[in-house]
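A single chain comes next, written as C-alpha cells; it is the form predicted alone.
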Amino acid sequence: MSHFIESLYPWYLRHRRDLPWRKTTDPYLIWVSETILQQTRVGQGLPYYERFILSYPDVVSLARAHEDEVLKLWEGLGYYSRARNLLAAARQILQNFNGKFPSAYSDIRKLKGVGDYTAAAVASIAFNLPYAAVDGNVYRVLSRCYGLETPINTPAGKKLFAQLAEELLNRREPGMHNQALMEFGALQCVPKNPDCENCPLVNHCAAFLTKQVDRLPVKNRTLQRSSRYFNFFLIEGVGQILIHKRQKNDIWKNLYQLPLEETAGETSAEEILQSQLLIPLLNIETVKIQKITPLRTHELTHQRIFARFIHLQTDQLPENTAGFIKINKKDISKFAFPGLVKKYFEENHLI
C-alpha cells in the first residue's frame, strides 16, 4: 500500500475538485450525492444535487415529500429508480431510525436502493468506518496498476477486486482513501487516452509497463439492447392535452407521458391513426392531424426506443378520458416527464 500513500494521496490533495459533498461529513448529503452520481457525470449531476438539497435539506424533509415532486426535481437526469429509492429509503429512516441517518454499515446497506458501493462510501466518508468503496473508477485503477485481466462484470471479478480494495484500504482514513482512489480514476486514470507520462503511479503500473493500458480493465460483452417502438399522441383540444402516469414495472415508472401506443415494429401513418387507443378518446373522423414526426432514437442502458410523436387537434376532449388526465398546456411544466417526451415539448415550445 506504500506507493498509494506516497503518491496517490499527495496527488489527491493537489488535484481534487472543489465539490460541496466533500466539505461535509453529513451522511444524508453524501448519500444523496453518491446516488445522483451513479451513471451520471459530476458536471451534469451537480446542479441536480444543489436543487435537491435546497428542496430537501435533510432526510426528514425528503421522507415527507410527495413522489411526484421528487420525480419532477429528477426530471432529465434519467435512471428514475434512483429517485424513487431515495424517497423510499428516507421513509425507512424516518420509520426505523426516527429520522436519524443510520451509522452502522449493515443498517445503511439495508436501505432501499443502497448497494455495497454506496454503503461503503457513506460509511467511510461520513463515519470513518473501514469499508472499501469500489466503483467503475476504482476498478479501472486497480486493474491497470495490478495488471488484472479478470472481467470486472463477473462474480469472480467483483470478488477479486473487492478483496484487493479491502487489502489496500487505509483503515485510519478510509474516507479520504476511497475518495482519493475514485478521484484518481475520474481525473487521471481515465478510460481513454490517460496521461500516463505524468501519472504519479506510472512506475508501479503493470498496464503501462506491459503496454496494456488500452485493454484494461476487461469487461465481458453484455447483451444487446432490445428495440421498442413507441407512438406518442399529443391530443389537443381547446388548450388542453391528455397525459397519464406510467405505473407498470417498466422504464419511467411513475413519470407522466402522453398517450402511448407501443407496436412490435415501425408502423405507417395510416396504421398509427387506426390505433385502438384513440377510439375512446376521439371522433377520428373529425380530428385534424397537425404533425407526425419522423422516428427518433432514444438510447437507454438496455433498450433502444424508436419514438414517433403524433400531434392531433380536436374541437373538444371527451368527458370520459379512460384513465387519462386532462391538463392545460400551460401546466405541462408542473409534471415530470421522461427526457424523450420533455425534449419534444421543448422543441415545440410547449414548455
Second form
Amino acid sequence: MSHFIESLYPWYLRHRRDLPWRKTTDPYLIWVSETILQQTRVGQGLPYYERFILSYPDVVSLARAHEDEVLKLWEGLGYYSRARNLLAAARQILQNFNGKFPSAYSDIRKLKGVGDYTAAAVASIAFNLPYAAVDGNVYRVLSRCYGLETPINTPAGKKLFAQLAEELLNRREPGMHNQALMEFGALQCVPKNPDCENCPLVNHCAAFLTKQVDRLPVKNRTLQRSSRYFNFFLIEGVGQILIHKRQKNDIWKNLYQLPLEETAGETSAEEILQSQLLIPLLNIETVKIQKITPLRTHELTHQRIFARFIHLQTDQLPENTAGFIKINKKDISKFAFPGLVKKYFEENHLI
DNA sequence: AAACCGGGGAA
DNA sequence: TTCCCAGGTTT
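Would you mind giving the form predicted in complex with the DNA, to go alongside the form predicted alone above?
Every chain and every other molecule in the complex is listed next, the one we just looked at coming first.
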C-alpha cells in the first residue's frame, strides 16, 4: 500500500471532471456510461448519456424498449452493436435477475457487450469489488511509468498489463483507484505531447527518464481500409420516400438507409441510372432526376465509403415497394440512420 | 490472431 | 493524413 501510484489519488481528487455518472453508485447508470464511453470521448458521449437515461432511467424500462427506439437514441454515436447489446443485456437482467442489476463480477461479465474492462469498471465503481479496469488510458499510463514496450494489442500485452494493473490495485478503494488511473491518462498522460514538466509522476516515469514518452505505448497496427461504393436513392413521391432496414451482418446493422445500389468499383451516376436495377424493381414509370450529388467519402475504422445520392422525383410511389418501407417525409427523423445519410437529409432540409 | 464494428477531435 | 478514444464480438 505504499506504491507511488498512490500519489495519483490526491491528483485525482483535485483534477477529476465533474461528470454525471460520478454522482451515482447505481450500477445501471455506471454500466450505461461505461458502454457509451467505449472507444468514445467523454465530450462526444455525454449528451447521449443524458438522453439515454432520461428515456430509460432503469434496467426494466430499457428491457421493455424496442430496438429501433434504442438505436434511434444511439444514432450518430457509432459502434451500434453497443446499443443492441445494451438492450439484450437489460433483457438478460430482467429474465435472470428479476430486473435487479447483478452484483457479482462473474454475472456482470456474462452480460452481452460486457468484456473484461466494462465488467471490472462496473464491479469496482458500483460495488467496490477489487477488479482492475484496464482501458486505453491505463495501458498508456502503465507502459510509460514502467517503460514497458510489449505491444498492447497482443495477447501477451493484454496479459502483462492486466497482471500489473491487478498488482497495483488499491483493494480498499478499487473504484476510486481505477477512475484515478483512467482520468490521469485522459487529462495528464495524454497520447500526444503530454505536459511531463508538470506531471506528479515525472520522477517515477521510466519513459520520461529514457525519453521514450512519445514512443509508448507500443501498438502493432494491422488496420487496412477497404473501399466501397454506395449509390443511395432518394426516391420521392408526393410527401413520401422509400427507406430500407439493413439486416445483414455488415456495417450499420439494423439501422435504416435509403435504397442502395452498391457497386464493386467507381461507377458514374449515368451508368448507375442506365443499369436500371432499382427503378424497374419498383415499377416506377415517370421518374424525374432532381439532383445527383458528387461522390463524397465517409471514413470508418476499416472501410472507406464513397457515396453519392441520387434524388429522383415521381408522381406516385408504387404500392408494392419490394422490401422497401414507404414513409412520410415528416417521419424521417423517427428512424435511425447512419451519420452519412442523416447528414444528407439535413443538407436538403428533410429533417 | 486477425477481422470487424463508427464517428469525431486533435495534431 | 494519422492516431486515438472509459472495447467487445466474431471468425
